[in-house]
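Just the one chain here, the form predicted alone, laid out as structure tokens.
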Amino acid sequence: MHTLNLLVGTSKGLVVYPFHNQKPLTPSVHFKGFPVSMIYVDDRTNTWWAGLSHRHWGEKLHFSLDQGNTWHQAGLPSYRNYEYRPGKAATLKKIWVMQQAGHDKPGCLWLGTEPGGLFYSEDNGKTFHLNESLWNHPSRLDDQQWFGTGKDFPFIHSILIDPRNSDHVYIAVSCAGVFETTDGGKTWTPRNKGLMAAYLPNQSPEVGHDPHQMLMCQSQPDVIWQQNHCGIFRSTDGGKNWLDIGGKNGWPFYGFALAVDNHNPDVAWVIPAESDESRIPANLQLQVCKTVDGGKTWQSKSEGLVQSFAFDLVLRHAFVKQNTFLAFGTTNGNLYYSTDESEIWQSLNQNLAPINSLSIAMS
């Protein structure tokens, strides 16, 4: 039977938990003491990728071809000769997300960064090139449409590849919103109809939204979900229209984390927080909410989780699902998992550093 590896990127290193027969084995630690901000597994080659955010040396990108036994340093995206605004040079602040560019494009990768640049590699990460069409999009040049939220700059945190057509790509930007290309990045179109931007004078702008996380149902890729700053939204027509599916009476509503079922387009999970001001669990209860009807109703699936005096926040990339395995990690270093999609949660570790990102690799 295959071994499932849960890769946990924390502010003090990468911790890898092997699971065999649904039981956790002895973990291993990589980049000990260093902040691991991004974890990605390329399922085409089982290459492990790790983005590090060094305080002194800046961003670094590493990869492993042998399940973490050895690591190699990759190339970095560069903003050299690019300006964020006229007269203001752009510099790489953070690598937020990586995504393979399609099974028909071996060696090709997309990379989302702060300050809002999307990069592309055609040589397995040796070199990256800025997608100039998005960078030069008129909306990006407007501070009222692309802007930072809790950050000085906007950032790209979600990249979705249509499994039917690898030239069809969606990205999500905080703050700007969702953009779509159907020609491999030559042109980009905003896809934010139906979203709400309650923090702006015009609450329904074409650009200026704050998606926190966006995921696609792989078996029915016209179904796209997003946990947004202003609620939970779902599209069934490839992002052309979004419907607010947040729970009644404001629960669940706000949060960062999202997981979806890749076979059933009506099933998804979120982990609600109280509000953007406090960013703690709603009612100080660590809860996972599930819908099985496309967001019409939500139920708490929180057996095994702390239901009083919990101050854990789950970040946008710290909730993962593969087949029947679910796992999430919190800013307090708590790590939970469920192996059979029953949402009966088991604690894997309560003493990690703040957890930034999770990913799953099979071996």
Second form
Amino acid sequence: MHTLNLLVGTSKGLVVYPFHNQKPLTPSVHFKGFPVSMIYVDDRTNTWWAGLSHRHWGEKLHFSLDQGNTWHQAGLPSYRNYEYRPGKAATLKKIWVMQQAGHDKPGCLWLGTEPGGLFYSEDNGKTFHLNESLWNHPSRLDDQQWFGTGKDFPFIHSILIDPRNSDHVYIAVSCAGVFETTDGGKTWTPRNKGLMAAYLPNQSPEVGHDPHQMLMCQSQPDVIWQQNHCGIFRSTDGGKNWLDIGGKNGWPFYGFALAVDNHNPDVAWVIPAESDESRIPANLQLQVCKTVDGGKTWQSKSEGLVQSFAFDLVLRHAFVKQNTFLAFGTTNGNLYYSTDESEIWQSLNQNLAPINSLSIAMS
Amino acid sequence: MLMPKVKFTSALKRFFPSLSETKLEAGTVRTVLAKLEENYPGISSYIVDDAGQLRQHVNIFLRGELIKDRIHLSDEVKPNDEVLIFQALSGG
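Can you return the structure of this protein in the form predicted in complex with the partner chain rather than the form predicted alone?
Entire complex below, previous chain first.
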């Protein structure tokens, strides 16, 4: 019998909920009291990865080969001997995202970080090296193209591998935008045509955009979705062109969280927030929006969610989907799930610490 | 032979359970941390960042006072000194 494990990275620890027959069992707690900022499951080996952001002791990366029974400290990406700007040493601020590099590249992992470095490991995380091609991209050295917004520095939060060709990779940077490589990271090309940067005098720059989260339909990898600071966008040609698919009446528009269907390229979900100024649910109603027509129309799918006095925000990595299972967690420590894609939400916990990241592991 | 003593905040024991007061060769704060890393692999990443500078929310006291050079860790550590490695009362 398969067990689905929902891994919940919170600011005070990792909480793991096993599900049997779509019913949650007693959870386990790992790294109790520590800020777990990133969670990732490498489905090739069922290795669980946890990024910890210690306020005192810095970023750390841990992994488990036995579904959380034991954890080991991995190597760390290092900016030693690299400069953020001429004369200014770069240092690791945060590990934002991890992605296995493809089934034909065992032991290889990508890692996206703040202040904007993309790292690669060829030894299952014992060592990481900086992708110098991206680090030395002329746009990265330009304060008007790569810059921090909510954070002091730009950060890489999304990494997508083309399932047809693992040398074909997309990353999304906040703020800079989307970049594509077709040669395993030797060269990178901006892919931001059609996006909007409403916060810049030139609102359509080649680089300078703020994608919040980017995902790919695994069965049709030319279909890529992004929740952006300036709306919701979708590409059907592998990122060459982006189309604004935000709600026609302005809702949904802003937000962080995104989930996509890996079989139907027209289906996706977002969890909107009111605006970048307030970052609260519109009308204080916690809502999930779904499209089944590639973003032409959106419907609220919010049965079971709090529809008054809700101040919950869902961060970019706190919404997951696997087959018919959907789950999301909020900065107020609320955790919701739906097991049958009916989007009838059930509360799993209302008293967690702020939720940073979710991931799903099968065992 | 007289050697400087290094003491730690108990918070570090959560990550290095065998951590205890340690005597190491005199030199500078940097060389003391390098020796400490040999005894407790991985511990230096908790104390300094990847540029080798003392982390913002970590303090090192030498002869009862904060070290002066948080960047290069060049403060001299003498054989009869006591080095205290604490987390700062900040950072959450």
